[in-house]
Each structure stands twice: as structure tokens, then as C-alpha cells.
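This document opens with one chain alone, in C-alpha cells, the form predicted on its own.
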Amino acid sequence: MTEQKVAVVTGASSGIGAATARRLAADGFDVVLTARRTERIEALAKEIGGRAWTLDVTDRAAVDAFAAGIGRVDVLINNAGGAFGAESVEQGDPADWRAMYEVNVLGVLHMTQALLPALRATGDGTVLILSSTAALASYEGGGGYIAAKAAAHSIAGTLRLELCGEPVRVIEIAPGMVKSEGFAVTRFRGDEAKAAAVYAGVAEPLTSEDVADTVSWAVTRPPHVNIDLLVVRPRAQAANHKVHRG
């Protein structure tokens, strides 16, 4: 009988890591949910039938402590990250750019370097990246997030490059406009008209199912291909400066 493969998504408590956690259990990963809202994750487990664990990203103790705890992982998906502030790069706050670099970046970093060993234990594992479209093309008011995810861009494009005969590929999915639970209001500091404003007129940005529909896709492609960069935008986004609104 084959083991059943285990897939940890982190930042599961809402948005594109919920909607992926979903779907994983879904295509039959046992998932492990991650995210700092315990309350969140353990309902969601309870839901899909997977294991909630209360972790933080940026603090390393507590990653390496879950490395330590969790066993089996055929499969990572680093989603926690997000945006803070949409300020010019001359009136950026830089706690904020410490923030996004903290969580998009070095929350990467930890997780990926804790569960590597586990991931080459399986003989297939997969790390995937969920960077973004900033990553590939600057815009106003993006600075510290752009930076953020530039990097986690690269964090992508060099593991590849290290891991190169390895039994561990790596997936970049950077989407577009996606309409998910909470990233704009958080983005605004919770101003729900600002937040709205960015959807305004658009009929159909993309959804978090969506952005989960894409990861299934690259994470069960057989064990020989790799989905090195994959980007996914709303038909009416054809790049980030060009945006249909009706």
C-alpha cells in the first residue's frame, strides 16, 4: 500500500493558503495546516480532515521545533506572506519593509531549509514558492512589496539551480490580481474602500480557488516536470499597469 503523501501549506488560515489546503485534501495529500489563528486552522482541519499546527513563519525556534515534530513531507507550499502599506519608497515606513521581508522572504527561507532534509527523504519532493506578478515588473506605491517578493523570486531561481539532480523540484507560481480574503484591507491598514477600489470595474479578478487550482496542477504533474515559473493573471489584467475596468 502507498503512503499517503503530506502536503504543508502555510499561511492555511484564510485566502490562497486555506483555498489550497482545501484543495490538496481534495487530490488526497494528507495536509498539514500552518498559520499563527489556531481557532482558524484547527476548524479548517476539522473540515478536510487534515492537522492544524500553530506556527509562525519568521520565528525560527518554532519552525525548526515543527520540522523536528512534523515526519513525512513529500510536499511544501510556502504561501504566508502579504502586504503592508502602499506608500512611495521615499515615504515607506520601513518597519513595514522589515514586516513583508520577514514573512515573504525569510519565512521562506526557514521553512524551506527546515524541511528540505524530509523532502529528499521521500525520493519526490516539492518545494513551491507563491511569489507574485510585483516579483516580475514594478509598480507605484509597491515598493517594500515588490522587494519582498523580487526576492522570493530569486530565493526560487537559485534553489533550483542548487538542488539540480536532486529528488526535490522547485515551483514558482506568481499570480496576478486575485481577490483574496483580506490581503487588500490588510494591505490598507483595514480602509474597505481603498481595499475595494483596487477590484473596482474588474468583473472577474481572480479567486483564491483559482490561485488553488494552479498549485494542484503543478504539484501533482509527474514526478519528471517541472513547473519552473508559472504565472496566472485575470483575463482582464494583461499586466500589472493594464487592467480591463468595465
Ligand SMILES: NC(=O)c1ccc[n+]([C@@H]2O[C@H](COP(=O)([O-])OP(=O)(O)OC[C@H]3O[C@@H](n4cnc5c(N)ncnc54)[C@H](OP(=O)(O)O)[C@@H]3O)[C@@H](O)[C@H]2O)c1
Contents of the next structure:
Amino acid sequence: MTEQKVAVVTGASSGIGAATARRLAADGFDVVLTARRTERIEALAKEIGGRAWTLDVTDRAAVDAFAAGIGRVDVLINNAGGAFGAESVEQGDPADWRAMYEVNVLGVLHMTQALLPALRATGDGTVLILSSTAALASYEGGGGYIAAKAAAHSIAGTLRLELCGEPVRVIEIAPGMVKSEGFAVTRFRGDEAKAAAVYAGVAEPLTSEDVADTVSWAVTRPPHVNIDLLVVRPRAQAANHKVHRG
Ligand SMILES: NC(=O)c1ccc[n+]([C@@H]2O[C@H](COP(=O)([O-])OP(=O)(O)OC[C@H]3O[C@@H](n4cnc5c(N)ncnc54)[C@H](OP(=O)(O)O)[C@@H]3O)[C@@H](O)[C@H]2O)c1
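Could you please show the structure of the form predicted in complex with the named molecule, as a counterpart to the form predicted on its own just displayed?
To see the whole picture, the full complex is given below, headed by that same chain.
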């Protein structure tokens, strides 16, 4: 009997990460749920038969301790991230830009560096990075987030080149508008009205489950198949700027 494959999901306490943890467990993975909010990941881990490990991906020492203690890892889903603020480049707070870089870029770097030895050791490892369509096209008020996700996109492209010939594939999934639990609320610092306006009139934004579905599909292809970059948007969003609102 083949051993159960292990998938580590960062940011599994909410939104896309939680939906992905749930979906990968249903796919048969032993899922390790990580995030800062312990209660949430413990509750979900219990529900899906996974394991919870409280982890801030910006804390390198904590990430190294996680890597030293986790054992086998077949799949790493770098999902933890988000946008802080929607100010123009002129008005943006450098502290927000730094924080976005820390979680969306250095978080991915820390997890990937720390887990690559384990991923390689399985003989068929997968690194998946949740970037964004923000990485591929600019929009006003997105500066710091766009810069951070463009850097995450660069990590995926560079790492794929560097690992060519090794048994680790690198997948990037770039979602457009997803009505997830926390993304817009975090961006607008808890302002529910501003967060709701992001999705106003859009009949069917993507759900976290829609993105989890694409993640599941990408990581369950045969090991020699590398989905380099998958862009997924709602039908109502033909481009970052082109959103149909009824
Ligand atoms: N929603 C969208 O429209 C959209 C579109 C494209 C890409 N994305 C990307 O998809 C990913 C998931 O976002 P979401 O929409 O599901 O938002 P969400 O509901 O706000 O979830 C964000 C997750 O990231 C975790 N997180 C944040 N900072 C962290 C840190 N320092 N260490 C560990 N975990 C951390 C949060 O957990 P804790 O707070 O418990 O740590 C939470 O589980 C993000 O990378 C986001 O940029 C979202």
C-alpha cells in the first residue's frame, strides 16, 4: 500500500486556504493546516481529519521549527497572504507595503526554502504558489499588493527554472475576484461596507471553493505534468478592470 501523501496548506484558517484544506482532505491527502489563528485551524483539522500547526509564515525561526518537526511533505500550498490598504502609490503607507512583502513574498520564500528538502525527498514534490491576477496587470490603488504578488510570481518562475531536472514541480495559480471570507475585509481594515462594495452587483464572483477546485486539479495531475500558471477568474471579470456589475 502506498503511503498517504501529505499536503501543507498555509493560511488554512480562512477563505481559499480553508477551502483548499477541506478539498485536499477529501482528495485523500493527510492535510497539515497552518495559520496564526489556532482555534480555527484546530476546529477545521478536527472536522476533516487533518493536523493543525500554529504558524506565522513571516517568522523564519517558527517556519524552520515547523520544517524540522513535520516529517514527510509531498505538497506545499503557499496560500497565506493578503492586501493591506488600497491607497494610491503616492498615498501608500510604507509600513503596509513592507507587511505585504513580508507575508506574500518572504512567507513564500521561508516555507519553500524550509520544506524543499522534504519535498525533494518524496521523489515527487509539488510547490504551489497562490499569486493573483494582480501579479499580471496593474490597477489603481493596488500598488503594494501588485508589487508583492508580482514578486511571488517571480519566485514561481525562477524556482521552476532552478529545479529543472529535480523531482519537484512548481505551480502558480493566479485568481481574479474571489469573494473569500477575509480578503476584502482585511484590505479595508475591517470596514465591512467598503469590503462589500468590491463585489457589489457582481452576480457570481469566484468562491473559495472554486479556487480550491483548481488547486486540487493542478496538484493531482500526474507528477510529470507541471501546470506552470493557471489564471482563474469569474465569468463576469474579463480583465482586472473589466467587471460586469448588474
Ligand atoms: N480573495 C481574492 O480576491 C484573491 C484573489 C487572488 C489571490 N488571492 C490570494 O489568495 C490567498 C488567500 O486569500 P483569501 O482570499 O482566502 O483571504 P483570507 O480569507 O483573508 O485568508 C487569508 C489567510 O492568510 C492567513 N495569513 C495571513 N497572514 C499570515 C501570516 N503571517 N502567517 C500565516 N498565515 C497568514 C490568514 O490566517 P491567520 O490570520 O489565521 O494567520 C488566512 O487564513 C492570499 O494569498 C490572497 O492574496 C485572493
